Amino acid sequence: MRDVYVIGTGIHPWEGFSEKVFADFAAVAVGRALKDAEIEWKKIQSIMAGIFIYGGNAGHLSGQYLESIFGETGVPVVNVYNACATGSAAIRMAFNSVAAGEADTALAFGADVSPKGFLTAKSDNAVQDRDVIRWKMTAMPNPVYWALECRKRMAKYDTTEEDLAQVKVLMSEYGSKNPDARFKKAYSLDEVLKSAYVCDPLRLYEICPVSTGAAAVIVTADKELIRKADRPVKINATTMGSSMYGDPTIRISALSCPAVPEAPMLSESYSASRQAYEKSGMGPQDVDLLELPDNSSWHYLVYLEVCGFCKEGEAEKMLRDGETRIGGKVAVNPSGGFSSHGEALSAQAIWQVIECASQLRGRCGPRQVENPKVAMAQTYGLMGNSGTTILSV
């Protein structure tokens, strides 16, 4: 297998309902990441592209439209959907496809223009979509799952609802630097803890709304474009995990979780965080920054648990003692995170990926982590998907 680098990255800013075309956001990016890695489309060898799930059949062929833009080359396309970790399956299949020798320089992106409102389900038939049943049966949007979830913790480990409101305080700190981020407002506590209630411990600002955007990364195992490059950093490894029997999860989708765990809790990312941390070599204790799916304030507190960074019931420490801060022990977000972007089911993993590099090239500005040679993006999906990301200089 052969050293895989990030030579280039794009972004379109996210942003809320749009519309315009799903195409258009790609081309933003896509076009940012080429000019970024300084090569012309013919070198792109290989494309892997998250689907659009809400674009019909220009969505579910989306790595297709995008080439109807920039041009049909002959190249092979793959278009690959696994919910909300599309984007690291994407950047986890043009990282094969080069390492392999398949392709030498390949580019994986997603672009997606949400829906208003909750992420509803995709089809009417109850009969074999889980995610009909829920919505018939209970009508539970996401962030009733993301509520009940809290409301375990607060009940097991004494979380406040400072601490819920604290996260929300800081991802705002560090999205109110971020010129791509949708929301760009710093909140205070007190500010936070006004915001109504959506779903009970979660109020509104402790939530992320669903998004429109789009981002592309461009790897490569060409030693000369590596070398041209500005500041290549190295894909050490890309995952992807799912869901094990018995995690006590209350899963999205389902109306049920086991009585006895038998797994760990969002087993999908447990998996996910611990092959990539065998395939660098690498653990918790190397990373320097961490970027982590927080669609409410409760991820972000479990997920500092979940890969490792601490033990069950300490994340509220690390957050209050200033651990999770750039500077800290590990900077956690310091994109600002979902709380501040919102999500973007194809293209928010990517995006992730991106903030990585970005701050491993020393390109962050106001909220550059200082000299870190480490980093780790980590998102999940709908239905136990899962994907880890390791990078370094």
Second form
Amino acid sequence: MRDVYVIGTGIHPWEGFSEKVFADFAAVAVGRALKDAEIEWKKIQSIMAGIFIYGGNAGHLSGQYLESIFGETGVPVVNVYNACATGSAAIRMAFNSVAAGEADTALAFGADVSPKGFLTAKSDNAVQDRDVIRWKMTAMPNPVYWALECRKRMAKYDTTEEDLAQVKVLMSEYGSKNPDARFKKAYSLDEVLKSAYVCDPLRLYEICPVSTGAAAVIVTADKELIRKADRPVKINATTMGSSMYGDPTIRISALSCPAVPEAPMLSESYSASRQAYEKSGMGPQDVDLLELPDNSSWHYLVYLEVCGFCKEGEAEKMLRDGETRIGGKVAVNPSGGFSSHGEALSAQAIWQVIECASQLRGRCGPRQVENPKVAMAQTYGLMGNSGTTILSV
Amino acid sequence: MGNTKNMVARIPNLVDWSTGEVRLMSAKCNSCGTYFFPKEHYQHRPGCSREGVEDGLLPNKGKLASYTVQYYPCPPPFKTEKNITPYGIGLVEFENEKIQVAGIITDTDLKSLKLGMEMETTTLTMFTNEEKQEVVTWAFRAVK
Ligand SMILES: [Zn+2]
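So the form predicted alone is up there; where is the form predicted together with its partner chain?
Okay, now the whole complex, with that chain kicking things off.
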């Protein structure tokens, strides 16, 4: 396997609902990535595209739509969907393709446009698509699943409402310094605690909404391109995980979960992160900054444990002691996290990797982590989808 | 539970009231011992032969393993005649079957909810259909 480097990244800033076309957002991100890498479009030998599930035929073939904008060159185009870990899958395929020598330079991208209204069931067939059951019978939007887990955690580890609110305070502080974030207001603890419950114990400011955004990375093993790139970033490992039997977490869209755990919580992410540690020869102790999926304040806490940054039940202490701050033991979500961005399904995992790369390249201005050497991006997707990417300079 | 003769589940094969008690329709794998809900939601232990999967009903009663109160109306396709917001959602544990099942909490003071309290399975009428049948889902309520 060859060493693979990120040489170009591009983001279309996150925003709310849009009437514009997803491919136009994708083209902005990809155009910026090409410019950052200082390469021509014709250098791209493989395209791994995140599927935009609300985009119909176009969204399912997002790679073809993107390719035609820049000019069709006949290279392999693969479109992939793994829920919120879609971007992880695209990056992993681009990495594998280059590492194996199939292509020298590959592009991974994702673009999502937030549709108007609520996202609910995508079919009407309850036998085939169990997601229909939770919408018609149990009235459980996604945050309900997080709230059910958060309540269990609070009972087990004495998590306080202040802990949950403090996560938003931190995330909004960083988000206010990130020009690509959608939400740029910094909140006080009091303001978060005064926001309404959506599904208690989770409040409005403690869960993330759906957004529009696009992100693209260019990876290469071409020595000439690496040499002339501005601070190339090595990908030490990029992995995917699925759930393990006996995982006690109630997964989004499921109606039941095991009562007796036989596997770690969020085992898809446990699995993805442990694979990445094994492949990279690195562990949490080596990581200077971590981008984790803070879909809610509960996620922020539990993911520190799932990824092995502390023992079970110790995340609140890490938070309270400032160990997760920029300047602390591990800087967690210096981007402002999902809390400041919102979810853009196929793009978000790529944006997390870009934040890691940008931090390692020292490009993050007022939210810059001091001299980081190793960064990790961790995703979470519904029904057992997760990806981990470890990068270094 | 109203007049059961005039009740129909909005989605079949999930909830049963033919025994006189409302019970969830599960299935058990006799090879790996796992209970499933919904019964087609197979969750076999890796390496299981998957032989001998048998339909069965979960007990009527279990313990509250977690809960939340949802303060915003659930969007369609969820549908009720009356606004039920805010409504409780519970995760009820059936200990012997080693499974926790989610459902709306009905007929219970939401302020009285406590982890570990005993809950029973019941039905919740969501709306009346064109045949004048009560269209129901399963739900949980505190045992009085
Ligand atoms: Zn089995």
